[in-house]
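One chain follows as structure tokens, the form predicted on its own.
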Amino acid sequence: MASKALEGVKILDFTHVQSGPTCTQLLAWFGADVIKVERPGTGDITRGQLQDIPKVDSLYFTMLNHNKRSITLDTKNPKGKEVLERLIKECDVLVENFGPGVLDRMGFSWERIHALNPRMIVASIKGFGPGPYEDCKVYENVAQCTGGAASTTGFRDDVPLVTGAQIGDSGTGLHLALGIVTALYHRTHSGEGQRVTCAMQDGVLNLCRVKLRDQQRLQHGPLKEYSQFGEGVPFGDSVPRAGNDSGGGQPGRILKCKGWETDPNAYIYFITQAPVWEPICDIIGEPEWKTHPDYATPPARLPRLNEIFARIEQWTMTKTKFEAMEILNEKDIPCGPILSMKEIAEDESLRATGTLVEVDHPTRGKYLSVGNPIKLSGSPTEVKRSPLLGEHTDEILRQVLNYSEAEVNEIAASGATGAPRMAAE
């Protein structure tokens, strides 16, 4: 039987919304026991946000909290604080994405946690690192703007744009997961826990490194692979927005395909990579371009990219995006259809690999979710449904913290885990 890669690791999950839950869900997929601590009565705020079905957990919550257990705990209640201290002593990692200073105000500073459990790893997501903005609250689009993504996304003469990919929230959560696993490995030979911190601004900037590369290149002359160079438009002092140009130095564009007039996603991304220039010329019906001095070399093509892509688009408009991809792939020409979310949701190959999974939930029924994007040959991922609010409270108190039946009843009666309930007579 295959083992879980992180089996035996206990995660105390104080995260909410998206960035933190992305991190802890990934660890749960790898087999960690993730204990999600939630406020009695309300829980993670996303349980009730963007609901498509009344009075059930939203997809926003369910798709970010698979494979976890939920305990409700009032950390201001003396008994609740006692339970939390016991959880800290028992668990390996505490993950939080509270606003700046919240954990300290709860009475659980790094120093206090380290004193309770020297082996514990405390992992945090913040909006900014130390500096003038460290006390500012940050959300997805703020992170994209402050991390350099928005200023370099969009078309040259238009406003900056954020991307639909959640590079601020989910991207930072993925960074934090790597930091946690690294700290766990370090603990195997040091015996000590440590702090792991990821700032959302830093995570976005890490994903925008090619634009920081271009900022430095710009000091030594124009960026020749950008369309504006071929158009003779001068560069300013910072990296411009470049539309759908490729960031890898190979000219690329999104081109119309057959049916574009009625289908907003009938497009293909096409890269005119130099090693396959000759097959491109043959496919689009311009064989003379293979040797013509105006088209035969990449430097010669640079000032003519608009003309070249216009000619390629004449060809792509005669094919569906899938027909074009099949023809181009036979010649190893880099390309990719613009897949809509509907097309992705219906892709059987993604279901077969576990990248898309159908999950059954006790109150909302079946729904489609993203599965683990990281595949381990010896530790396959089983995606389990998200927990109901407080579903595992008594189970965690008994099985993880080893409270007796009388102690569990005492905790419940105190209101530490929700509305006070009387012990059974």
Ligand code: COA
Second form
Amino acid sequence: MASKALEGVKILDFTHVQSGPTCTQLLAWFGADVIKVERPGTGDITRGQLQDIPKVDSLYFTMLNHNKRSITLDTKNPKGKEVLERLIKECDVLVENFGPGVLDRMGFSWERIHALNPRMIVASIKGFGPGPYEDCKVYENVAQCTGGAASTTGFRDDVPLVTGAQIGDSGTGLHLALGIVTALYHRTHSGEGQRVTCAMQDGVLNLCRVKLRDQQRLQHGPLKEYSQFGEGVPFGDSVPRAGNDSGGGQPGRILKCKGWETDPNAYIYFITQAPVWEPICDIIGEPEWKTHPDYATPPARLPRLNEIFARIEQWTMTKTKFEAMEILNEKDIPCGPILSMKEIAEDESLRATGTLVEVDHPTRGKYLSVGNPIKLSGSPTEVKRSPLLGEHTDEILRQVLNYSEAEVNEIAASGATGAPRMAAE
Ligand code: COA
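Return the form predicted in complex with this ligand of this protein as a structure block, the form predicted on its own having already been given.
Up next: the whole complex, starting with the chain shown before.
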């Protein structure tokens, strides 16, 4: 019998934009009751950002806030503060990614929250940890630049590049989710809540671990798997950008396939994994490379990678990326076609596993989203649409916080919850 893994866990979700919402969406997918607290009137700023349909919650918002409930609450209003206090006493976890100091200024320091509810776990994302930048506001690309991703991404002779993968925002959200479930597990035997913090710079650096590895390897000689080694270009004192070189011991490159002249994604990632070197030689029509001392072993190939990949590319250019994939996979040669977002959106197998899901939304209609990429055999994820702003204010006040009719009216009259709107404007 399937049950939700985090059933019974109540999350006070004070997150906005991308990093925090990624985290609480994951917890919601696993079955936690995620109560998103939003400012009356506007709510999470992303509801109104990058709107494709006027007055309808943006895809930015809907794709990051599935399976949550929304309550509007002005936490600067005295009555709003009272409601927030009650939420703190009722919930297991508070998650926030406000700018530095915001929660303290609101009157809810860790000490205060801990006094109100000693079992509460308080989880925060900030741009930086303690240090010279701790007071800075941070967005995705700032984290990519300060966490080591940008300086190591792109081509050597060109500017640093940021990547399309949201490693600063969604990556840190993932880190925080792990911290939260770890603290929840710890609480089962300690009985106490604790603080969980993730800095976006730290999250990005964690994902750039192999580049810090290379930084230290540099002290002992050139990085031979980088193409600049084969090109005879000397290394400086920090890890260079390596284009599309593979970061591991198995050299790889992005190579053109048939149609590359007109299709920006007619490319394949090709890895010359050592155990399949012989079939590679046969497929590209260089059988003598199997035994030739300049090509037969991985160390012999390292200074010749440009020449070798140029020869392989002559072959890949005669095939479409899907034909090449089929031929190479028959011989267990690792490779990956460069899939466009259009191709991914149309991928039937990703839809079959629920990694891509079609969701119906009352004001938007049907839209495509990324579902839960983490699959639990006993707790399958059902992706539910994101809440409208303030959609659950009344039910949360009455059913979760047990306010009486008179108290609900009093809260409404104070302006603490604002007027629920049915869509972003
Ligand atoms: N009721 C009343 N006020 C509210 C509120 C509510 N429900 N929710 C938020 N606010 C107020 C806060 O109290 C704060 O007021 P203050 O500055 O007077 O104390 C104000 O809204 C602004 O909050 P802040 O988080 O600083 O928002 P911002 O739009 O200025 O900055 C970020 C946005 C993302 C840059 C910032 O939140 C940040 O650096 N977060 C941490 C890092 C992060 O997660 N970045 C990536 C986001 S994807």
